[in-house]
Amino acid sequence: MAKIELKNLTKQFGDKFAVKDQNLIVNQGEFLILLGPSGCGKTTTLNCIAGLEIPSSGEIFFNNNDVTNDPPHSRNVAMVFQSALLYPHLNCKQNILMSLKKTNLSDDQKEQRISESASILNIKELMHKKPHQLSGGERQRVATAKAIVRQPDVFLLDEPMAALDAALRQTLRSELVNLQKKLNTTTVFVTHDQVEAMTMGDRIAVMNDGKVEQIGTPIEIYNKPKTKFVAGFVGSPPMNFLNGKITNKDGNYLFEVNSTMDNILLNKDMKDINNYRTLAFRPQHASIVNDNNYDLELKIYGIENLGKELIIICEYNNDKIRIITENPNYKINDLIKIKINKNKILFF
């Protein structure tokens, strides 16, 4: 396994920076989440680990080396791709045994490489078939033995179970995870799905714009969010905002939201952050009232019924306002009270 480093990696498409002064460590042995929007640059990074991509400036280093011209065949790299490249005329042994044609290992070492993968995999029964015979999770499956059965040095994946259904994405994340832990090959994962990137992930880099905004463990980027980006982007349902100003009137700190008469009671300790501009919230951590202690007066827009709970959508003030409650009895258009936990606020 290799200990990954990038140092202000820069890659650019004419006048467009795909990924801009990269700095990033992927520890050995760790399972790194890229997560980010479309056009990010996660991908694009992840080219440029595996030599897919040569950078336009920066340095890429495997366990010290720079390897950032070596061609992909020198990396010791194995990578999954979204959809299961395999080939259509060979069944899934003689697919997976492609990964080993360039090797110097013996008939029997292959053999017995092929039989380990497709016992970590379970997918022995389905070695004599063809890819056109396979469902998308078995073809996924096929694909990541293909990767594996070289023992790499670094495995990459790239969005490999975005077109599958929510079902079996989320029995193959638990599958991935288990096997990165048995394998204890330095994985870096590529993602849009913040769901993937929470529960998968040792270590979430999230991407914006080319460059990685925070890094840190999926609970620090959960409850810490460094950016309005981040605390946007991570979270579902997402995190509530609300633009304003923060003043002191009468020994008491209020954010007043920006274009309404409304007026937020602050704990005594917010002294500090009268620069901030928007306050955020989960909507988790706000409740619906029926008294006069209230926060914020709402009219709902919309509501999802998950079945354990529903998501109430309100509309406010030209935005969305979403609160998580288990009473089944509201309706589109009535009026609520919320009530801000105000431990749990959030300033940007």
Ligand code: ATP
Contents of the next structure:
Amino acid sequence: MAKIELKNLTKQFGDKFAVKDQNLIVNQGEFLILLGPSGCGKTTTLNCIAGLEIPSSGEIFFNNNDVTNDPPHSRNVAMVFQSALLYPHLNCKQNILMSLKKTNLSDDQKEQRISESASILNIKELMHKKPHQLSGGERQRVATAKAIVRQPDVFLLDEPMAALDAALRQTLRSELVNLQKKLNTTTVFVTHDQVEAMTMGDRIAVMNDGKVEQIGTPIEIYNKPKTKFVAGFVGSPPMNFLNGKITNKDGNYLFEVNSTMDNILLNKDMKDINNYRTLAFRPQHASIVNDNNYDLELKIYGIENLGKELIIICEYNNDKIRIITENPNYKINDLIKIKINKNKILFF
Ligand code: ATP
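Would you mind giving the form predicted in complex with this ligand, to go alongside the form predicted alone above?
Time for the whole complex; same chain goes first.
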């Protein structure tokens, strides 16, 4: 397993910066997620690590060795893509064997490696089948076996579950994490799905516009997003944002919401009040109240019933505010009053 270090990595296509001055360290044995919206540069970063793209500038180190210009085959990296890349005319065993073709292993050693990988991925009974005889999930398991059989130093996965249905994705999520912990191979996993990121990664690097905007454990990213972008991208249902400014009236701090007459009374311990322009809170950090001790009055625009709870979507100030409740008795166009938990709010 290798420690990966990207130093000022930049990749340009014409005048488009796919990755811009990117710095990132993936520790030995770590499961790191590259999370971000479509087009933010996740795949390009991964391809540079794999050696499939040569950076325009910057450097890549594996265990402090500069591999920036090394070809892919000399990096001992294995990749799994969204579509399992298997040879259609070969059966699963022959497909996995292809990964060992260029090694110096004896036939017995190859047999042993294939058997180990197949049992780790629980595909022993599929070995004689051809790819078209497999389900999507089985194909991804075989592609993963094909990747791990080489015992790579680095394991790179590019949205490997994007084409699978929700139930299968959920099963494969825990399988992949379990496999990674067993093998302890340094892993970089690309996804735009924040649920995948939150549930799988040791750390998440949230990318925006060619750069990592924040890196941290899932809990750090969720509880302490450093930017509005990270706050809005991580969490489901998404965070609520109100634009306005903080004022101090007679010793009380108020958040005055733009274009409305609404003032939200804040806690006393405010700092940097002149810099903040956005108040943010998660849907579960506000409750619907019946008395007059409320922060905002809102009209219900939509209701999503999740079974155990409901997401109430309200229209407010040309935007949407989402609240979670267990009370099923609300209807579209009802007026509700909400109270925001001031200990949980964030400012940007
Ligand atoms: P997605 O989740 O949609 O795959 P991504 O975050 O992986 O997106 P990249 O595929 O790395 O993003 O692309 C980053 C940017 O670079 C995009 O604007 C893309 O159009 C551009 N880009 C990527 N590869 C090339 C290429 N070979 N030629 C020109 N532009 C490219």
